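Here we start with a single chain on its own, the form predicted alone, put down as structure tokens.
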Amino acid sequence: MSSGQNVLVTGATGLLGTAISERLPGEGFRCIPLERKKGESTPTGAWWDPPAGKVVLDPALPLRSVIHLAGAGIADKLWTKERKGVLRESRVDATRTLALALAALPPKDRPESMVMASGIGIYGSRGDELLTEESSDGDGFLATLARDWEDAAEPARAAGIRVVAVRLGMVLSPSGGALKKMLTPFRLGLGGRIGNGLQNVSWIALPDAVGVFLTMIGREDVQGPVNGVAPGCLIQRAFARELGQALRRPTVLPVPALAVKLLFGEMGKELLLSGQRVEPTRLFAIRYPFRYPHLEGALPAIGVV
């Protein structure tokens, strides 16, 4: 395998990063995780220290592509002022640091592409409006965060690196993310609609999310935003019903909107009570072969039983 097939991966230990890292060798690539420097010890491979603005890429060069997934968990903690700062630093500031480092490389070592994660939260809460990559940005914390996150890659774009921002919906896996958190209450028969249950849930099964990122490495005709969602968007009450059916459990216990707001504040309003009806228009255009386009088939296939 030539070194020109090196793919640098940030966030390689997360749910999506782990799955992508496991798939890359089978696709003919050498996966090189960009490790975080912690404390006094320095990793022996490629590493970075985003708060310090330090990136060491020599062990990874030359690069074919960069898959950039790093970022603190959106729903891991309540959105205090301090937590919002962490979310911005881990996405916006870290992306800018990485993009500047890539742009500073000699042209022969620069990656052809940078495929970065983003989120459909960039569209804000738009009710039942059908949202494509041509739709305008929305309002709210997530919309501003995602917009600034994508803009932070500009130094890489300016250096001639093709940048693709995969705007992910809810990535479904029983091993992590939002679905893992849902499984326990749903298995106990405590699942149901949230608020009025009419908010749209745009999702993608983990194997398809991995496939989208790997596909984007070689698609020289694709750049800019790509909606990383399955075609089968559902309203939340229908999503809950499908999950309950997969688990053979009732889904009759509603969670009132007021309770969500009291417990989770702004985070609950944007993540649980709002939604986006997103269409993967650019994936349709390149005829991306979704393995799991519909939730009914996706849930048992990924191990939800």
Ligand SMILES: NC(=O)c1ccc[n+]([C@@H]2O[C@H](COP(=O)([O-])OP(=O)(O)OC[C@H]3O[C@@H](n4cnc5c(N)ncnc54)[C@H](OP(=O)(O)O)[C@@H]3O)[C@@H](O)[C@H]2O)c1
Second form
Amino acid sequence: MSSGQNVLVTGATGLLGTAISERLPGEGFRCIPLERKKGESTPTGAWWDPPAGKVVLDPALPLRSVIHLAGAGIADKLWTKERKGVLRESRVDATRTLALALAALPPKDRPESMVMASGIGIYGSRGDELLTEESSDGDGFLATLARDWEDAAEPARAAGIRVVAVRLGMVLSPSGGALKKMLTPFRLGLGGRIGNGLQNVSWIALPDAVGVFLTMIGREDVQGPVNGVAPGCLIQRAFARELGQALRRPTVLPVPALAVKLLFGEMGKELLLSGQRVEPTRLFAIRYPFRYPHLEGALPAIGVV
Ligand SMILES: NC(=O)c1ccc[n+]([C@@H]2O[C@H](COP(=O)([O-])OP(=O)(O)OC[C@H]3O[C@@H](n4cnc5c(N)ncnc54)[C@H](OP(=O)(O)O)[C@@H]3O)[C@@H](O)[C@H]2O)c1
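Switching forms now, from the form predicted alone to the form predicted in complex with the ligand, please provide the structure.
Entire complex below, previous chain first.
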């Protein structure tokens, strides 16, 4: 295994990928983005074409680790049959392509670890059940997607690469992801509970999510699923109230469940009307130092004002 400090990052232009790429040099790593190209070279000699099943790596750049974040946006478009295919291919097929490419490297050049994104959607809709990494998978499109996504890393595991799947909750940042989408309606005073508002919202502030990925590079004692959520899970009504308070806006306008189902169909049901009460049991076990364990302090600290 290589002990170099090069870290290959897929999905490097995304919300997490940008933040992780910025943090890596300060932690003593060199970030090598795995750019999506179609046969062109890149300054680092690393590129991939996931639909073609192709990964090109420069053998002169031995890898310490791979941070794998790539995937088409889950909430970017309605879940038509075609869109579901894109969501699956960009995660399940792309992960298998990457894992096979890493496994095919000579043993001395293989990275020690592959730290991949997954999602708490793997637990399905479980009401108020407290979910840990030991909990069973759930049902539904997201649950099956996340299960198959994690399983697709098997060739890397089989080749002796330590695979960690960070099951992310909603990553909070005012500059991207779900929170950015919520800010405009909330600023206009149009925020409020969704459905009955009792669905659990497990979230993690972007700086903590970045910290979890970086921590996992060095934790040779950790493998398998790791819940990437803050300890302070809360129900959606309370989440809306906290967000309204941070923005100094009322949150009295409810969005009925029927409207969500009519507007967003299956996507609305799984992403907005269902929730998971997830505990970061493995992060507790390694005493991960959350900077933002509770939403109240997190929102102003990450720039939601
Ligand atoms: N943010 C959250 O709240 C959250 C919650 C749970 C799970 N996750 C998962 O964590 C990962 C990173 O999240 P993020 O918020 O940083 O996502 P993001 O901002 O949507 O970025 C994902 C990146 O994946 C690459 N990508 C886009 N379409 C692709 C395709 N069709 N095939 C292959 N790659 C594609 C792009 O990077 P390049 O152009 O550089 O390739 C894109 O910037 C995602 O897989 C996401 O599903 C995120």
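Throughout, rigid core stands for the largest set of C-alpha atoms superposing within 1.5 Å between the two forms. Residue numbers count along the first chain shown, from 1. All figures in this text were calculated on a predicted structure; none of them were measured in a lab.
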Per-residue C-alpha deviation between the two forms [Thr42; rigid core superposition; Å]: 6.7
